[in-house]
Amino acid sequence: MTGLAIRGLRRRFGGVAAVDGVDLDVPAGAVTALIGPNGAGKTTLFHCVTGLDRLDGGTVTLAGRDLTGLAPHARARAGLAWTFQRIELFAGLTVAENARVGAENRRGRPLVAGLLGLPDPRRATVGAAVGLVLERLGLAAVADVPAGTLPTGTMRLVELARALAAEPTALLLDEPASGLDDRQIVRLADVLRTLAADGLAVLLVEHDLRFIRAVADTAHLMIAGRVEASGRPDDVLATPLAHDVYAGED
C-alpha cells in the first residue's frame, strides 16, 4: 500500500484497552481525520504509530515498509513526521532554525564530511527546503525570530514547518488547528489540501468539526479505543454515535 497502514493496533494500561485492535488506512494523496471524544485513545494511537509509546500488538507500515520495531528517529528518517498536541519546539532557536532541525534530521549528515569537519554539501538544499516551507506557511516574515517568543498559534505553525521540512511521506497532526486564528486556519486547510494533492498521506486528530469538514476526505470515529464508524466526514458526523458525542456542537 502507498501510504500508512495500521493493523490490529493494541495498547493497554493495566486492565484498560486504550487502543483496542484498530485497523486504519491513511492513503497517499488524501487527508484522513480521526475524531472522537476525549479519552477515546486517539493521541495514544498517534504515540504508538510514531514509536513514542510501545505497542501491545499490531503493525505499522509506511509505503510497504514495516516500521513496527523502529525507534522514533528511525521512523522519521523512513518518512514519518508528526506534530504534538502540546507544542514541542526549541524555544531558543529561531523559526528557521527549528525548521532546519527537521530538514537535517531526515537527510542526516554525510559520515565522511562529519568525521573530517568538512562542510555539508547538502547545506544549500536544506536551506532551500526550509525557505520554501516557511513561505508556504506564512512564516517567512518571522524566520529570524526566536520561536519561544511567538503566539501559540504561530508556534503551532512553526512545529508544522519543522515536520514538513523533513519532506515526509506521511504526516500525523495532533489538533493542528488548536490556537490558530481564522486566517491561520484557512491557510492551514489550504496547505493540507495542497500537500495531499502532491501525494502526501495526512492523518490528523482534530476537535474542530468545521475544519474536519473543510479539509478531510475520510473521517474515522474512535470511541473507547475502537474505530466505530468510517466514511466521508458528513456521513460519519450524521451517525447516531457521532450525534451522541458531539451533541450541541456545530
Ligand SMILES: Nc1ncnc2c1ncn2[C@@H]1O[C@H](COP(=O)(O)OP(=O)(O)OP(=O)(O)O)[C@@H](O)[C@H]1O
The other form holds:
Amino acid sequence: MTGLAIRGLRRRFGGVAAVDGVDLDVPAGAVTALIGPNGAGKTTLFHCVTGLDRLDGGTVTLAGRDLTGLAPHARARAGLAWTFQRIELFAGLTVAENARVGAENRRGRPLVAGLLGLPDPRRATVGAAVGLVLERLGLAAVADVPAGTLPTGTMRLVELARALAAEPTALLLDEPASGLDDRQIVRLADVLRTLAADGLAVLLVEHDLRFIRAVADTAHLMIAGRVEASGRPDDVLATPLAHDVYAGED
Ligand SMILES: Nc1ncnc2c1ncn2[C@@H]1O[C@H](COP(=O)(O)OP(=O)(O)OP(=O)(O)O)[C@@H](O)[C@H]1O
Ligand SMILES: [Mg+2]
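Same protein, different form: I have the form predicted on its own, so give me the form predicted in complex with the named molecule.
The complete assembly is shown below, putting the previous chain first.
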C-alpha cells in the first residue's frame, strides 16, 4: 500500500498499556482521523510512528518501506512530517524562517502539486515553495513576524507550514484545530481536503467532532490503548461507545 501502515503497535509505561496492539492504515489520498478520550493513547501512538518515542512491539511502514527503528530525522527524510499537540516552533525565528526549516528537509520529492498550483512542481526553489505554502495557509501577511509573538491558532498553522514545506508523503497532525478560530478551521479543512486529493496520506488526531465530520474520510475510535471502532466518521460517532465518550458534545 502507498500510505502508512501501522501493525501490532505496543507501548507500555510501567503498568499502563498506553498503546495496546494497534493496527491502523493511513492510506494515501485520504484523511484518516484518530479520535478518543483523553489518555486513550493517541499522542503516544503518534510519537511511536514519528520515532520520537520507542515502541515495545509492532511495525510502521511508509509506502512499503519499513521505518521501524529509524530516528525521527530519517523518517522525515523518508517522507513523514508531523505537527505536535504542544506547539513546538522556533519562537525567535520568523514565520517564513520556521517554514524554511521544513523546506530544508526536502530530498527532491515532488511538491504537493495541487496545493501549490504549479505546472512543474520540481522547479520550485525552497524560497518559492515556502512562499506558496505560506500563502495557501493564509500566513503571507505574517511571514516576517517572529513566530513566538503570534496567537495560538496562527502558531499551529505555522507548524503546519513547516511540515508541508518538507513536501511529505504522509502528514500526522496532533489536534491541529485546537486554538484556531472559525475562519482558520474552515481554511485548515479546505487545505487538508486539497492535500488528500493530491495524494497525501493524512492522519489527524482531533477532539473537534465538527471538524472530523467535515474533513475525515475514515475515523478510528481509540479507547484505553486499543482501536475499538472504525469506519465513516458519522458511523463511528453513532456507535454506543462513541456516545459514551462524547456525551454532551456535538
Ligand atoms: N511519558 C510517559 N510516561 C508515563 N506515562 C505516559 C507517558 N506518556 C503518556 N503516558 C500515559 O499513557 C496514556 C496515554 O496518553 P496519551 O497522551 O497518549 O493520550 P491521548 O489520547 O493523546 O490523550 P489526550 O487526548 O488528552 O491528548 C495515559 O495514561 C498517559 O498518562
Ligand atoms: Mg494527546
